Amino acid sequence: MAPVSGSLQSVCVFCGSSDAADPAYLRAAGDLGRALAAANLRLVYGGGGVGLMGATARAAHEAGGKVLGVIPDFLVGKERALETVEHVIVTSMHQRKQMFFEESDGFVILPGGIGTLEEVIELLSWRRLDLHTMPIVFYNPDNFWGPLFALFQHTVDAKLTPAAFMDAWTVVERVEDIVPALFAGPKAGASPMLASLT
C-alpha cells in the first residue's frame, strides 16, 4: 500500500480512453503530460495509446519524462498499449488499480467516462476510510465534474457522508494549475474521516 505521506515523485492520471473526446480535452492531456515531465514527476497511467490516456503519455514521454503504463492483458489490443514507454501487463482491473495506488504519490483526474468514474470513486472511498492522504486534483474545464461534485454534496446533505469528505480533493480549471496543486498537497485543514463513520 502507498505511504500515507511523503515526497511527490509519481503521479497517476485517470482519464478517458476515447479518441472521439473533445479536442480541447486531448490538448489539455498533452499539456499535462509535458507539465509532469517538466516537474520531473513520473506519470503512472492506464497503459493505452488512445484518447486522453495516450495523449498524456505520449506528451510526457516525448518531453523526456518517465512513464509507467499499467494495462490488463484483455485491453492490450483494445486500448492499443503504448509500447514506447515502460509498461506492465496485469491480469485484472483490480490488479491494475492496486498498482496505480502502490506506484503513485498523487492523483490527477481529467475528463473521462464510466471507467474513469469507477477509478475515482474507489480512490475517494479509500480516502474516506483514511487509507491515504495523497493529493487528488480534478481538472474541471467548463465544470465537467460539477454534476459529480453535486452528487457528493447530496450525500453529505443527506448525512450519509461526513462534511470533511468535500475537502478530500482540489479542483482546478487550468492545466497549468494542476502541478502546483499537487505539490500543495491535500487541502489545508482536511481532517481524518474515519472517526465520522456511523
The other form holds:
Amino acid sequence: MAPVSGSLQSVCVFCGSSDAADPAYLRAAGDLGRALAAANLRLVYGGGGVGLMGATARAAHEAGGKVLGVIPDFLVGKERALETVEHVIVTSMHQRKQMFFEESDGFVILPGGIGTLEEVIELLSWRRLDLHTMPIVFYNPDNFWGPLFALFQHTVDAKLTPAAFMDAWTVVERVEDIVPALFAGPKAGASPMLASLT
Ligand code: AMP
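So the form predicted on its own is up there; where is the form predicted in complex with ligand AMP?
Up next: the whole complex, starting with the chain shown before.
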C-alpha cells in the first residue's frame, strides 16, 4: 500500500466496464484520462478495453500518459485487455485489488456497476479501519452516487458507522475538478476511525 502521506504519482480509477453506459459518462472517462496524462499522473486501472475503463485508459495513453492495467487471467478476453499499455495479468480479483492498493496513492470513482461498487466499498472500508488515508474522489454527474451516499448516511444515523466516515472522500461534479481534488488530499478533518470500533 502507498504511504499515508507522500507525493501523488499514481491514481487508480474505478469505473464501469459497460459500453452501453450514457455517452456523457464515456466522454467524461476520456476527459479524465487526458487530465491525468496532462498532470503527469500514472493511471492504474482494471486493464480492460471496454466501457469507461477502456475510454479512460485509451485517452490517457494517446495523450502520452503512463498507464498500468491489472487484469485477472479469466477476464483478459471478456474485458478485452488493452495490449497497447503496460499490463499485468494476475490470477484473482483479490490480487488485482491488492495491486491497485500497492501501485496507487489516490483513487477516483466514476459511474459504474456492481464491480465498481465492490471495489469502492473495500476501499472505503479499509479507510474506515485506518489502513490508509489516500485521497478518494467521486465524480458525481447527475448525482449518480447520491443513493450510495444516502445509504452510508443511513448507517451513520443508525450509529453503525462513525460520523467521521462521511469525510473520507471528496465529491466533484465536473471532470476538471478531479485532479485538483486529488492534489488537495484527504478532506481536512478526516480523522482516525478505528477507535470507534470499540
Ligand atoms: P462494473 O462496474 O460491474 O462494470 O465493473 C467494473 C470493473 O470492476 C470490472 O473491471 C470488473 O472486472 C471489476 N470487478 C468486479 N468485481 C470485482 C472484484 N470483486 N474485485 C476486483 N474487481 C472487480
